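Given next, in structure tokens, is a single chain: the form predicted on its own.
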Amino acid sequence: MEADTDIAIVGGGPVGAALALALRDSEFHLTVLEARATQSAGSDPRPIALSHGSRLLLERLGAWADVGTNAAATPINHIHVSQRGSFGRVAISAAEADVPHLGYVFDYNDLFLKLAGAAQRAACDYRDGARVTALTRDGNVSRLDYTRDGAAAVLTARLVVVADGGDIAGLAPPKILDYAQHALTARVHTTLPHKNVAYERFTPDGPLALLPFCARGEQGDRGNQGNEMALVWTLTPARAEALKDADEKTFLDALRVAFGARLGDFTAVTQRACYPLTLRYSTSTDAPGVITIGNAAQTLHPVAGQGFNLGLRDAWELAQILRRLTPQALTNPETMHETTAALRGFVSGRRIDRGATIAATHGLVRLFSNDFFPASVARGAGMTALGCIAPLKNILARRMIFGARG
């Protein structure tokens, strides 16, 4: 059976798009399935953090002089990480880690178009508002019912990457664990300046992350004398959606009682939003012809700001694979036993990033949303003492920049 394209991509946000760019040279033809309309996306006032292990991957793409210069990029200089209410801390900086900047923070709705972007302008085949809703395999081809401007159409391909998509029919179910929690996402302006410091600071509740953000058209170190933060906070279902809706005094006066006064007072908020949290994860061994990486291999906690780098690595990893084969090399069948073990090499080559991350960011949620007394005591010593141990934090801090190499 002939495919349509070589390689379709099912999700064109930021790690689809990013493999979409990381392949665009190659002897395969791409379509990118995007359900978003990039046209009319509206806003996302969720913060995304890229490590500069991203920043150096989106380099080597050719994306990050658009990304960095033309969205607000907030670099980030030092990582604070404490508890409330007990002892303890860690202080990771740059120039400990021998890097210009340990990350950068972005508006996810900024990332999205200018990777998307990106990607309509490479050589492939880019269709937003292209919602896809089931999956099948017939022979060596797959073929993607999906639905654009109301209408039902169909798409077959050698190789399906899903990138993103939540649910499709066919597609092998994750395992999911919900956390019982929620984000509550905000900008909020302080009375000192930020100073390119990220906040990570645990509460019974769940972890608290205050990021340096800088607004549109600020760039670079520009955000020094900053006084806008973005807010992701982890809280109950219930709390979440109650201090969303809530008077802005009432906000306030929680996240004072939350965070403390390290960056002094706490004086506006805007752009509340909340979400569940969740983390799903497949379980089981990628189809025949259908790879997932980013979103659809895994969704995190946004604890550490892990999820995108992740993806970001999995899409640069897929493409140096399926740079050694050839379209042909997809659907032949005198050759597909090479090619499947390939591809089974891409998933075995992954699974220490993926196993190492999902691991330590579940791990976080689940040691330090409690405030019992032997635990808190037990984790301020833990962190007192990672933060005396030059060697150890600059270990985790390569960690959280570059990820887990086996």
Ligand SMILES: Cc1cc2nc3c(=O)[nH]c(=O)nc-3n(C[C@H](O)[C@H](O)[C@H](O)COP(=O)(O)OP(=O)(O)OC[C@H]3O[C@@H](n4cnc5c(N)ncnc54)[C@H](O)[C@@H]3O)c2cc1C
The other form holds:
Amino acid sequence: MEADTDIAIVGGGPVGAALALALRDSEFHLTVLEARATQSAGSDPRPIALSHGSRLLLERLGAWADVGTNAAATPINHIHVSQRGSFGRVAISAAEADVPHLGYVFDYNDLFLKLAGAAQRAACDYRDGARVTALTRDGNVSRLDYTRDGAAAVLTARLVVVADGGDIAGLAPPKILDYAQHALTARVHTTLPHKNVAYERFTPDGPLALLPFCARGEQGDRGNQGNEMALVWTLTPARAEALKDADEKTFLDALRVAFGARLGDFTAVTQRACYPLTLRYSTSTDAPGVITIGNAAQTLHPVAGQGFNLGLRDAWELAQILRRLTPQALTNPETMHETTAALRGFVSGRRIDRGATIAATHGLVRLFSNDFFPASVARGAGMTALGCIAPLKNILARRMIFGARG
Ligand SMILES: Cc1cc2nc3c(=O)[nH]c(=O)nc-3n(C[C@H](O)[C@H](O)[C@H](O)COP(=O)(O)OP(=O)(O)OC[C@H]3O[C@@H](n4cnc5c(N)ncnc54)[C@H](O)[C@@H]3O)c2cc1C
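Rather than the form predicted on its own that you just supplied, could I have the structure of the form predicted together with this ligand?
Next comes the full complex, and the chain you just saw is listed first.
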């Protein structure tokens, strides 16, 4: 059976768009189906911290010039990790890690729009406002039912890459662990400048991150003297919802108690939003002719800011594997085994990076989300040791920046 397209990417979010960019100039005809309209996608205020390793990948995709300079990308030069009510801290700097910046803070919408725009310009068929409603197998091709502008439509594809953030039902059932926590995000203003330092503070409720954020970005005239920060605060669902709707004074008072006075005082809060947090990952190989990447393959707690960084590496590695195949090889019964082996190779090749990032992120949440006295002393001792042993700290920093390799 002939297919309409060689590769259909379901979800043109940051990871799906990155895959489309990584496959531009390949032999494949690509079609991206993205549920949101790219003209009016501005309703997700979450901040995204991109590592230096992700910047290098975006440079290779030819997208950094657009994303890093036109969007608001605030560099992180230092990371300061501490825990409330106990001793021990770790400080990591870009100079120690031998990189120009440890990472960059973006607004999710900015990142989405810039990458989607780049994918649209990269001569791929990027259909926005197209929501996939069903994915089925029809002979040796896959069939996607979707709606666009209120009308039902169908697309058939030799290969489907699912990058929808985990929305489509009917794929291999993922493992799901509900953290019973929400991430409360907001922009806050401080009396002291952030000086491009990102703070991660572990509290009994859960981790609290304050990331340097300049609306005008790296090229902005405030540089490291900016006083705006992006907050990602993990709390019980009830407390997160209450603080999201609380008056400004109540919110800022609670933040002062949780974070302390390292940034002077908190003077204003805007753009509050809540995100329920789960750990979700697939334990089996995907269905024939279907492969999942990004949040569709694994959704992590945002504690270490690794979800998109990991998804971007998924997109990059999958593109390298696909580039070794031809469109015909995706469906030709005589060569199908090569395709199947290549896709299995992708899944097993990603196991170490995915597994290590999931384990590290989950471990951090479990280790630090309690106030049990011996545990807090052990954590303090561990952080002090980590702070003092340079090689250990460097291993941690490089793993956060570049991911785990086999
Ligand atoms: C509060 C918070 C803070 C975070 N901070 C960081 C951070 O600092 N660093 C980091 O690396 N990660 C961070 N993450 C994780 C990061 O947001 C995700 O890992 C990343 O967005 C995954 O990208 P994605 O493209 O796989 O999925 P998504 O961003 O979810 O995009 C999926 C896309 O698919 C589309 N879609 C969905 N369903 C359909 C459908 N049926 N048909 C067609 N299209 C569909 C959606 O419209 C969307 O555009 C954070 C997450 C949260 C919640």
